Every structure is written in structure tokens, then in C-alpha cells.
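Only one chain is shown below, in C-alpha cells, and it's the form predicted on its own.
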Amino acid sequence: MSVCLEIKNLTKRFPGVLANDRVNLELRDGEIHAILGENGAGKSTLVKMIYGLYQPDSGSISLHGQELHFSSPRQAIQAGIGMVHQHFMLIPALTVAENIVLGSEPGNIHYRRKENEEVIRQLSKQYHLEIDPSAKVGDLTVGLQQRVEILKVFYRKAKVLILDEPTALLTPQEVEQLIQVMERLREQGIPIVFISHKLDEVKRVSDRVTVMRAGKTVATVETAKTTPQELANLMVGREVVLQVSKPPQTAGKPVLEVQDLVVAQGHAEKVRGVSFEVRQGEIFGLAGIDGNGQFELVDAITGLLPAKSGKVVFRGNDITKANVHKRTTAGISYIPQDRHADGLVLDFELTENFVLRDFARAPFAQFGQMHRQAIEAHAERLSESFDVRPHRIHAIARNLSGGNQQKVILAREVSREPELLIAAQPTRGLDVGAIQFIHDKLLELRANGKAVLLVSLELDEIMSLSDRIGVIHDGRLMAVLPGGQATREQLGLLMTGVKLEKEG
């Protein structure tokens, strides 16, 4: 099998950070090319480079033999590499057709619609991309976006495919559906280029897999004869344990009590009538596809969103009409599933970060003024125990990594010491090094006789993780099952509402 694209050697330094140090890869015709490596290894960086967004410092990058040099994207696009980014590049308002060939529009002035929209339709039908062009991108479900992103990139007819994160956002149905597509792909001999951190899709679906730490690349190897752990050893440069152990213990007093709760949206109920309790010394693991009234139940229990009927009850008192301030000083942490959206200030420092829910008590804030030696103490403290890279704590949010990102939310909702943690996604888009140091902490809280309710889309994560699973359809529970004696497939037929048979 002949080499497609070659990198030898590429070096990309920022301000502070040598981001990318004398990298190597080789992607062959017709192969699916896994990139692995923890948050902030270089990754994006390597990738960005062979798409020409970034310029490298040293090093060279060729196509068929032919060496490249990219100022830009577009020129990228025209030697024939194509890109999907973690985060789409689509405009929601514009159709499926006028999303993919905006910047080549056929017609030139005058936009033909229908005919674009008939190219459209063959070029899915011929990537196996089904998907309809008339339809807005806004309506579409994330995973029929990445696929206009695709269909984008064969459209200008990309010879190589270079996938950033691309499961990411995605639920596991889509993720499934994805693998698919790629497998196809492959069959057409289309080289892919998948950036990753999830050993288990690596496994599955990549021929051969370099392994990036630190900014370089410590080795490559054919996916068949590694193994997750060997993966994930090379990937963290330590013994990774990717079972998670927990002790056996007895729960306390409920914490947190659901009853009977009912959450609107709208004119439409999004959960219905939930009903369950999270005790001292467990972790409740809530289990559903996506879309089914989870995350409104959490925004319910957090005070994020009104309860239409029904109880919340924290420690025994009634907390269902307190603002989100009260239930917070109450002893109720939160880790949201957006980081972005809901746990960060992205402009802000690490220093603000961190006291983002206390910056107005003390020790960090006296009669109005904040006290910036004790912000800053908490900040370096923090940063030290939660090993939040670079340990730098004026750092801007927005410039680290996601696993780090995650850390500095972790580290600022456990140190306020909660009752109840609710940590909704908590690992989502984390590499396998940042999933264990946030599921050790979790394991810590309730080893500490804290309440956790764990809300996650990862089915595995759930069931290592918790003492009692409920599964949520439609926005109703279907059932709670012992943690230890759930199988995946009990889990999987409640989540798409049948009830299980009782025995006996």
C-alpha cells in the first residue's frame, strides 16, 4: 500500500508552549489512520498544519510525494485535503444543498437551486451520506450535521479525509452510524486521517494508530496487535488501570429526594412525573439516549429551570422554589455537561474561575472588595491538586486544553466540600488520563459519605461507576437497578422504553 501523505519532522511553537515537537506520520491509500493522544498532546495542532491553518515552523508535509507549503485552508482544499473540525462550520438558517457548496456555488449569480440540490442528493447517494438537501441545517440532529460537513468536504473533492475529534458531540447512535460511514469510506480506498482519545472507537474502526504525548509522537503501531491498555500506557508514558475499582459500601440517609416531578418546556413536558433518591456514601447513575428529559431534570434539581409540579427535597427541607444561590450555599455542587456554555468564564483567568460560585464570601471578598492574595492561594492550590496544565493560574480558560478545562471545574465544585455533586457528562470529549482522575474523585466524594448523581450518555461509565442506575425514557423512570447486577442489555431495552419482565 503506497503513502499518501507524509509528515516528517513538523515543529510548531506558541508563546510558552512547543506545541508540536518534530512529529512524524504516514498515512497510506485506502487506510484509516487513528491519531491518539491525551488532551493538549498536539493533536489539533499536527492537523491543523497539514490543513494550512497553522504555518509550521520546521519540518515538511507531502501529498504523494509532492512536498506542500499551505497559507491557508483554501489552498489545502485544493490539493485535495478535506477537514470536519470537533466544532461544525455550518450556517443553521441556510439549507443542506447551500451549506455544502457555499464558496463554489454553481451559477455563479444565479443560484439554481433545484439543481444544486440534485447534485447534492447523487454525491450522498454515491458516500453512502443519505441525507435530505432542502432541509434547514438548524433542524438537524448533530449527526446529520457532521454529515453535511462531509459531503461539504467531497464536494470540493478531497482525496484525503482528516476527522477532528469527530465523536465528540455525538450520541451513541450517531457515534455507530459514523463508524459506519468511515468503513465505507475506506471500501471506496479513501485515506483517513481520526483524531481521537477513546481507545475503545480507535480499536474498532482505525488500521494503525500513532500515539502523541507531549507534543511528539512515541510510536505507531497496526491497531490488531495492540491492546486498549497498551494504548493507553503509550498515550498517559504510565500504567493507566481502565477498571475502575470500587469498594463496597452501605449508603447513608437520603440527601437528595425527587418527587413526583414534572418539567416543562414550552407546551411540552420534558419530564414526567420522576420520582427517586440519592443517598450519603452513592453515586446514582442516570442512564438514557440523549434527548429523553435528562439534562431538564437535572436544570430542575440545580434551579436552573422551574418545576411545574412535583418535589425537590435537599437534607429534608423543601428546595423546589429556591433560586439557584440558595441550593448552591445549601451544599448542592454542579458539574454541567457544556463546559463552555454553562462551567466556564472562557475569557476569564483561572484565578476567577475558581471562586466563580464563592468570589462574594469570604476569605476571597470582604465588605465589596475581593481579596486577590486569597483568590490567588485558592487558584495555586487548586491548580497543584488537580494537576490543572500549565500551572499557571493567570492563565485564560480559553486557552486550555478540554481535559484541563474540565479539571478547573471539578476542582473548583468538590473543594466547596458539597453534600451532593450532580455531574452531569462529566468526562464528555476526556481522554482516558483525564476520565480516571475525574472518576477517582468521584469515587472520593462518596467514599466521604457525599451524595453523587452521575448523569452520562456512556453506558460503561454508568455501570462502573454506580451503586443504583435509573433509566430515564420519554421522561419518565423506567426502573432502578442495582448497580453491580444491571447488564447492558437490561439498560439498553429500558432506554428505548420496553420494561423488563419480573422474575418469579
Ligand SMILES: Nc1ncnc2c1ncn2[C@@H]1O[C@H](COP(=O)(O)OP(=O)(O)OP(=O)(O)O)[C@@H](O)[C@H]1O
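Can I get the form predicted in complex with the ligand as well, since the one above is the form predicted on its own?
Nothing else is written out below except the one chain.
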């Protein structure tokens, strides 16, 4: 196979960080090439340079033997390189077709809706990306929105596709569909660069893998000739254990009791009468397919959304009407699923983000005055013990890699020593080492007699950590099963709304 895209000795430096250090990458025609690496290894930086978003300090990028210098994505697109970002750039109020042609509208002033939709329909057939061109983007699921982004790339006649962590936001079902799409694109000879932290996906879909560590490309291997363990070791540079060990433990008194909770958003009832409890020293896993009310449920427990009816009781006190601040200070920590929207103030420094929940309390503030020294010392401590990279407490949160942003939130929430930790998708976008670390932290809280409510779309995560598993479907709790006994099949059925037959 001939070489399509060749990267040689590419180097990119940000103030204080060498993000890419003489990186080499060779993408062959018709291959899916995965890039693996720890959080902050420089994967996004690399592909952003290929796409013209960043300019390399030195090194070269060539496409079919021709050296390229992009000063903007526009030029990369013209050269036939397309990229789908982790955070989509679509306009919710416009239709699929309008979003796709936006920025490169055919014809002049007059927008021909019917013709355009027909063009998009053809395009979606050609690439097997089924979608309704007249649907409003705001009404689509995340998986379909991503499909729009991919179509947009092909509408601009891309010959190379770059996907930066495309699966991080998807449900397992959507991941499955995306993998099929990628495989069909490969059949059509389109080379794909694919960034992911999930070894099983990489193993399944890619032909070759390039591993990055601390800004360098350390190896390129044929996927078929390697193992997940070997890949993990390459990434981290030492042996990694890919297993969770969870000692048995008996749960104590209930910390959180949810009774008949109903939560509405707009006119739609997202949670329709859910009751359960989470006890001291247990991890309660909440499994479910995305969009079944699990995130509205936790938003209501943490006070971000109001409850329509029902009760939330925390350590014996009714907190249904309490505001976010009261709940936080009472001992509830929350890792929200959308880290950019809720978990961080991206324009704030890390120091400020580390105290986002407790900025008004001693020792961080007194009589309304913030105490800089205490805040900085706290930031140093957290950034050190949670291995946030780069280790610079005055960095702006926006400039951190996705995984390190997640670590900042985690560090903050866990270090508050909460009585109850609610973790929604806590390991999203994290590398294997960091996932391991988070899982250890959750187990540590459990060992210390704290309560943990874990909400995750990934069954593996739920099954390996939870003492009890609740399954939510269409706003209702289908069943609560003991963690050790629930099988993947049982959970899968419950998640799609099939009631299990009562045993005995």
C-alpha cells in the first residue's frame, strides 16, 4: 500500500510545554490508523497541526509526497483533509442539510433547499451514513450529530478523515454504528486517523497503531500482532494492571434516599417516580442507555434541576428544596458528565477551578476575602497527588488536554472528602492509567465508609465496580440487582425495557 500522509519530525511547543517532540507518523492509503496515548501525550495537538489549526514549529507534513504548509483549516480542507472534533461545531437550530453546506454554500445568494437536501441524501447513500437531511440538528442524538459532522467532511470532498476521540461521547450502541461506518469507509479506500483511549475499540477497528508518550511517538505496531496489555504498557512506559480488585464489604446506614422522584425538563418528564438508596461503604451503579433520565436524576439530587415531586433525603435530612450550595456543603460531591459546561470555568486558572465548590469557605476565604496562599497550596497539593499535567497551577483550564481537565474535576470533588460522591461518566476521555487511578479512588472512598453513586453508560465500568446495580429505562428504575450476580445479558435486557421474570 502506498503512503498517503507522512509526518516527519513534527515539533510543537506551547509556553512551558513541549506538546509534540519530533513526531513521526505514516498513514497508508485505505488503512485505519489509531493513535493511542495518555492524557496530554499530544494526540490532539498532532492532528490539529495536520488540520491547520496549529502551525508546527518544525518538521514536515506531506500528502502523497507533496509537502504541505497550512495556515488555516480552510487550506487543509482544500487539500482534502477532513477532521471531526471532539466537541461538535453544529448549529442546533438549522437542519442537517443546512449545517452540512454551511460555509461552502453552493450557488449564490439564493439557497435551494430541495436541491441541497437531495445532494445530501445522495451523499449519505454513497458513504452509508443514513440520515434525514431535513431534520433539525438540535433534535438529533449525539451519535447522529457526529454523523452530520462526518458528512460535512465528505461534502467538502475529503480524502483523509481524522477523528479525535470520536467515541468518547457515544453510547455503546452508537460506538458500534460508528465502527461499522469506519469499516465501510475503509472499504472505499479512505484512510482514517482514529484517536481513542479504549483499547478494545482500537484492537477491533484499526490496522496499525501509533503510540504516543509525553509528546513523542514511541512505536507503530500492526494491530493484529499486538495485545491490549502490550499497548497499555507502551503508552504508560511501565506495566499496567487492567483489572479491578474489590474486597468484599458490608454496607452501612443509608446516606442518600430517593423517594418517588419525578423530574421534568420543559414539558417532558425525564424521571418518572424513581426510588432507591445508597448506603455507607457501597458503590451503587446506575446503568442505562443514554437519554433515559439518568443524568436528569443526578442533576435533581445535586440541586441543578428542581424535583417536580418526590423526596431526596441526605443523611436523614430532607434536601428536596435545598439549593446547590447547601447540598454541597452538607457533603455531596458531584462529577458532572459535561465537564465543559458544568464542571469547570474554562477561563479560570486551575487554582480557581480547584476551589470552585468551596471558594467561599475557610481556609480559602474569610469575611468575603479570598486567601491566595491557602488556595495556591491547595492547588499544588491536588495537582501533585492527582498528577494533573502540566503541573502548573496558574494554567488556564481551557489549555489543558481533555483528560487533564477531567482530573481537575475529580481531584476537587474527591478531595472534599464527601459523604456522598456522585460520579457521572467519571472516566470519560481518560487514558487507561488514569481510569485505573479513578477506580482506585472510588474504591478508596468505599473502603472509608463513604457512599458512591456511579452513573455510567459503560457496562464494564458499572459491573466491575458496583456493589448493587440499578437499571434505568425511560425514567423508571427497572430493577436493582446485586453487583456480583448481574450478568451482562440481564442488564442489557433491562436497559432496553424488558422486564425480567421474577425468580422463585
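Being a predicted model, the structure only gives us computed values, none of them experimental. Note that the rigid core is defined as the largest set of C-alphas that superpose within 1.5 Å between two forms. Positions refer to the first chain, counted from 1.
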Check: Does the distance between the two CA positions of G331 reach 2 Å or more between the two forms, the core being superposed?
Finding: no
Next item on the list: Would you tell me if T95 moves between the two forms by 2 Å or more at its C-alpha, with the rigid core held superposed?
Entry: yes
Margin query: For a quick test of reading the superposition: does Q75 move by 2 Å or more at the CA between the two forms, rigid core aligned?
Written below: yes
